[in-house]
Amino acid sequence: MRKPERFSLAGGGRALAWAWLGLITALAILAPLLSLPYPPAQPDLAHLAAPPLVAGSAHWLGTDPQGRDVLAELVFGARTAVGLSLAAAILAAALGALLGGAAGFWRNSGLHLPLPAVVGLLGVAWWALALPWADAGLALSTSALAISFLLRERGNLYLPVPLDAAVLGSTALLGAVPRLVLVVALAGTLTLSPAGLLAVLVLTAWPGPARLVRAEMLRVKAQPFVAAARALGLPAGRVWWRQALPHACQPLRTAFPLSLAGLLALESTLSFLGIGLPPEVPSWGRLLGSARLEPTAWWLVAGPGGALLLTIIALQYLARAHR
């Protein structure tokens, strides 16, 4: 009798987790359409750090020390959390899957590119960096075109691309510095827009999915169906994209909720510290940080802290359920 009971409890937990995440997503989508008593980021100087349900006040959940409505900040903070953290998690998972899947499938010698293409790519990359010696990029690109004309009759020379070494080296380099320290350093030295902060989050989050997909790809590429596809003469790129990569991405079903929870906590930490997003953008972390100006304002911790805690717990529960 215990087995059905545990199954029922697990199903109920998943339902609650999905219901909470659905509520947060609905608030994020419908935030501009909701008829809130006060808009976000609009101070009410007559009610500074007012507690919830004060007589004669329309601030149902109180205000922060600047007089901004806590309810409006919570609702539009959900929009920021979903729009930024979810987008960063999706982009990081996609980038990590592509890089990790390519590294595990072709390793260091399976992918070859023509020498002119390699030289041209190096030249374009060098030129795009806008370094003081960026004119060398134009020289490299010109040299690549010249080499391509010279090798047209003799056939192109092909060079192996060390994809595996490049991906593993990049993940090791990014993993050598704690993610919070790296993001704080980038966000603190650069003036970031929401799109810039999104790029920083993706840059620091893709190594985890890349390592998972690479490890799974090493197992998938040895499976009989991949060998059969190659024996049929299918191009390696098609085998990788159509057969191997979908199977290698299976671990992301479990890792994605955890990655999303980590990015949500990271974005809230940055907002709590006052860096990252512009001051006019509502955020749960910035609302939590405003409690430092009024330590007795418990509602500034209960509202955003509870929403953040419940969201992270729901994501972690879904990750365990998928596992």
Contents of the next structure:
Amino acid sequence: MRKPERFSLAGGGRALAWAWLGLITALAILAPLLSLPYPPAQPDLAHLAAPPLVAGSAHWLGTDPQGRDVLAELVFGARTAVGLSLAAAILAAALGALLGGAAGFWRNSGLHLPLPAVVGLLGVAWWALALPWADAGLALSTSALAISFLLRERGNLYLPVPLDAAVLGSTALLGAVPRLVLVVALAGTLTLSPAGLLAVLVLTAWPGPARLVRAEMLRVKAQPFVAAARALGLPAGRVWWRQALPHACQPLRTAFPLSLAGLLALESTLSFLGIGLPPEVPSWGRLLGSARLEPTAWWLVAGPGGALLLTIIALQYLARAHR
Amino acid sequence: MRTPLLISLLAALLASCSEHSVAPNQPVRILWAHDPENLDPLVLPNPNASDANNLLHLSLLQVDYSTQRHAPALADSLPRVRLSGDSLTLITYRLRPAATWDDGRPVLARDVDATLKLMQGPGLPNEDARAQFSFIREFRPDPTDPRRFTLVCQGQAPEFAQASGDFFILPEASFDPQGSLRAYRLAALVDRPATAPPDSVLAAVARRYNQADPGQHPERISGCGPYTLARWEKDHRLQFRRKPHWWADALRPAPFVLRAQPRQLDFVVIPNEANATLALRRGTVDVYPQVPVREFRRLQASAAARQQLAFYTSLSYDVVTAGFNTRRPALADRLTRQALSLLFDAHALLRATQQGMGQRTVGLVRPTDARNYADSLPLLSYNTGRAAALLRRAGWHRLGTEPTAGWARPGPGSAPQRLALLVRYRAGETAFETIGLQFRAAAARLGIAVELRPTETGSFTPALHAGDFDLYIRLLKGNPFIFNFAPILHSRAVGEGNLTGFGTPASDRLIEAVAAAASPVLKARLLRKFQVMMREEMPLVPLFFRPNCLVANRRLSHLYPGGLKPGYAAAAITWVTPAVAAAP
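Since the one above is the form predicted alone, can you give the form predicted in complex with the partner chain too?
So here's everything in the complex, that chain up top.
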């Protein structure tokens, strides 16, 4: 006999969380198609800091101190939040998984590269970092490529790549500086476009997933199915990609919503501080920050603050549910 | 035994809980929106740098805020002005006998001579000074009096009497101890072409001055002003301490321009308006100049703030201006600039950002100056349709029919020119951001892409000097005494103070003629002509004159608020003692 289904608080919460995130995502996707009474990033100079729900006003949720429509900023701010934070979280998770997975699988001596390839990579890194005589770095890598081509018949000298030390060192380096401080420093010295901000967010967010995947990879690597795959003579790269990495990425299912929530909060904080996105890009954080210019305008806190709070709570709830 | 001790402790506690009393020697803390960046008296990159240098150095004449006129500072009286022939003005000054440098040496005419030559010498950061003071052609010392001298000025403009004394006098010994500049004629330095072969003596003076780096170490070229810079925490705070024994203390009666009341002046840098208001309400700053009108009105409306603070308003000489980078091919022609200027809704912007205070203008002359203001010109009116028509006349055409289609026109080569603008303004300036957003929205209606780039204070001026902008929004500071537009609009100042890069032979001639006009009537005629020319050429779009709103602690007096920058007299401010404050 089947037991009657009972109302599950956890299930209801999860449904609500998904519903809220679905609403935000739908708003983000459909924002340009919605016929809002007022467009975003356009000041209505006759209505600065106008309160919401004023009869006859086109600004249903009021305006900010620059005259921008709060409703339009909220809707298009969702697009910015989803577009930027979700993209940053996905890219950071992918980069972290690749680097952390490789570091855990090959450690410091498992991966060997031909000497010219190592020299070539160092040369490219030198050029990319624009170190003194950057062109020399490019010349070095070209020379390495040529030498590699010439020596292809004789066989190259192979060097072990200290991948684990490099990844752990990088995560420790990035982890030593608080993320907000690091992003503020980068945003203060560089002029950030949305793509630049995305790159900065990814750069500072990848160490978390990398550490998780590396730790899991150390466990997965010792599993019998990995040993069996190797015993069958499969190439190490294929074993890593097809067998080990999918299992090592399991913790990201829990960590991803948390990472997304963190990035959303970080992007909003930067916009709140006025150092993130350009002023014409709608953002919940900037809308929230504009309340500083008009402390009595509660609608500038309620709208973006509520949206941010609910989104972060929903993401954290889903992360807990996955645990 | 314990009871009296307890009572005295209680009394002390009660006294500390009672209304905060003010010691007359308490520092006066003034709020600045940004750091002065560079304190070199030759450079003066922004008004805060000028205000700071006013505390460290003295000019021959300085503005007396009590009368809003120039008054003798280092000079012992107003200069004697004589016209010579039909093209020269001779202006004779005498320095105050009491004036000394910090080491006790007297301030003499040769210091003035050396300063003038330093302002014209090669290899020095004196571009603005060169443009502003090139009318002084010759320095004639008086052989019988080491403190008396005559400046020979090219032209017969009435304002030479004030302009010739409005620069900081520096000690010759600090940058030219051998007096090697005395051998040079001032006119030779003024006329020295940029391509002239290097001169070892001038190079040595420039090297010595530049090595002192007075921009960051003002103490190395110490002035004869009343204060020394005690501390400078970049982007945070500057502390000026009154010299304990300043030469002007002995003067009786003390002239207003030589009064220095506060023992210490702290300039606190708070870029954010909301934080600045909070600091004022919490009492961590005492004077908040150039308060944004919205904050000013809000504070005025608060009963608690009214008990604590005093409010002052006046119309300033600061005009909010948008400037085009005329070096960009797309903005090199006047029709395009005229078209884009019609995208500013100055009327609505003035109402929105200044809440009706301030005044619209047709040019850089304040509308209250009835004699010189070009009232025949109509105010610019927001008109996107006319802007589009002007763009077409300038050769631009839409790239499609959809609203986002941009504009292009054939360039001189094979590549077409595209109309897309990068707008820079100082980050944190809410009014400028509103102007930028309004302009962007209007441009978007025509399909012109506009990118707003709020820029941090430290990068803003270098970016403008480097020409890394299409349009800037900033404040141009003016005054009622001198109409010399050469530093900002003459082609000689391109790459220096002339950030727009504008300059034609006709405009240069007119600017020179305005600066040298011999009579007020002629000056007014030329100024009106200049405003008409600027309207046609449109290198700048003067939007409106800003009000000067000042809020200060009620217990401060002698602020002398007014329209002249910085809007108050920092050195004259005094704390009202409790007894005076309590008096009816």
